[in-house]
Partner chain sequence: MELNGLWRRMLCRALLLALVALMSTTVLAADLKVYHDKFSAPSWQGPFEQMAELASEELGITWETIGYPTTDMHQTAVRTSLPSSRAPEMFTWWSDFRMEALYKTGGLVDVTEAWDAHADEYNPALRAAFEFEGRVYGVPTNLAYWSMWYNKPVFEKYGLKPPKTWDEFIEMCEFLKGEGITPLAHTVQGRWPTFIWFQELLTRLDPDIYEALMIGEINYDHPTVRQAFDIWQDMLEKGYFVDPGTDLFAEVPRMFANGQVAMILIGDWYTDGLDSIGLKAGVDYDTFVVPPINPEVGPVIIYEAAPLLFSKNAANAQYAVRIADWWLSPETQARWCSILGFIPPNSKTDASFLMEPKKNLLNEINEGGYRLVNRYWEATPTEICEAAVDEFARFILNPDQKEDVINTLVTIADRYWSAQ
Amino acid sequence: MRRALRKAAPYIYILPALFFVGAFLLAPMLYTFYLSFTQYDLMTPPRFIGLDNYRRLLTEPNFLTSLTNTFVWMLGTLLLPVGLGLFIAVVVDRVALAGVFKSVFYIPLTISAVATGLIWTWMYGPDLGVLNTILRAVGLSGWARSWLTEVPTNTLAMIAAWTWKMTGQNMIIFLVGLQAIPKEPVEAVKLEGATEWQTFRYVVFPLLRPMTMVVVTMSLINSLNQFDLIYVMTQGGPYRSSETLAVTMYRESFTMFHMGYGASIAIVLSIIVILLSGSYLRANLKQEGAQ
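Coordinates of the preceding sequence alone, form predicted together with its partner chain:
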């Protein structure tokens, strides 16, 4: 009895989290999986139609645009908010005024996605917008443009807005990681005459790996599921040119009320997310285990 209990004990720690996630997140997910094989408009009961939704997805001309945009978002997010977040965290760590810098980059995080979208729509406005006004004022009116209606400028412009919002979050997670790094190895290589870059590249960055893993994983997931900002700023337009898979899914589900079809897009999207973040996580966990 006691031994059984001791064996079960580690699972008891995990159980509460598993219960909450299972009941409130995984169960709805399973229901959506079921819906993806049906036709459903929320009013008449779901009708089973097999793989039709998935077949339709493959023949949809806009599917490729959404997929491309989704990957552009992924790459852009890994490059900008993650890269910048790491850069700022490393550079700003333990310098004078660090607190001020950190707060500045943190502010956008406290603003909701909807408000962020509104602010940036306004930054990008073609006539009264902040960006174009500045460009015209400094004699660069040739650079002024309709940021949200030109393709692919619109997607890049929104990634810039997202960078503004998310860099602070990544910076902070990196900072937490930097705090946990023991001082001794860093001091040791410095004494041996390593440059700042060498210290970072060969000592700090590898020690930062657990937090890098958090940041990259979250960024992968968030960027692949990117929805809020696009929906406020362009609604995926003009003519569906800035849609990501998540926006397409939302449009089918909550504008057209093709719930089954929307569910099939959600499933495809999740598979992409699981494949990418899963393989990244696995590779890292393996490395961790080896150490």
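Quick caveat, the model's predicted, so the values are computed rather than measured. Note that the rigid core is defined as the largest set of C-alphas that superpose within 1.5 Å between two forms. Positions refer to the first chain, counted from 1. First, how it differs from the form predicted on its own.
Comparing the forms between these two forms, the C-alpha position of residue 41 differs by 2 angstroms or more, with the core used for superposition. After superposition on the rigid core, the Cα atom of residue 278 is displaced by less than 2 Å between these two forms.
To complete the pair, please output the form predicted on its own; the form predicted together with its partner chain was given just before.
Excluded here are partners and other molecules; the one chain stands alone.
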């Protein structure tokens, strides 16, 4: 009896975790998948309609605009926060008062996405906004505009706000990677006459591959699922021109009560996240295994 209990003990310990994963992750996921094949408005029971919701996705202009914005958002929030995070980490790693710079760049991450959206909405205000006020003060009044109501400026403006928030997180992760790199290979290539750029490109950056995988994967998932900041700043407007799939899913499900159609958007978004992050991880792990 005791021997059986000892063998079962590890499984007993993970039962609470399995329960929460099943109840709050797997069950809602399966129910969403089921709803995507139904017509459901929260008032009447779900009615099975097969693939009609998915057929609608292919012809719905708002969905196609949202899908395009999602990929623009994904590219912008990958290139800028990740690239700036790496650049700042390399610079901060070599300067005095590194702790001060770490704090300055990390502080925006501690602010919620909703608060970040409110701050940058004020910054982008057409009349009293900080950005337009500065432009007018330096004689660039022609550059002042209504940043959040013009297309594609509104999407680019929100990408800038997200970059301000998330760069610090990427910087910290890259700094951890930089500090873990052994000094010997770096010193060896410098003795061979390599420049700083050559040292970074051929030695430092390849050794940062594990951290780069973490940063890119996290940034990819976070950017595709981002809802709070976009909804606070533009609510997907004007005229749904800045919606991403996450915002469209919310609008269709909880504003228009097209729960089945919203569920189909959620499934498509989940597939995109899984395919992109899985493909990236598999390609990098395969490359590492070949080395």
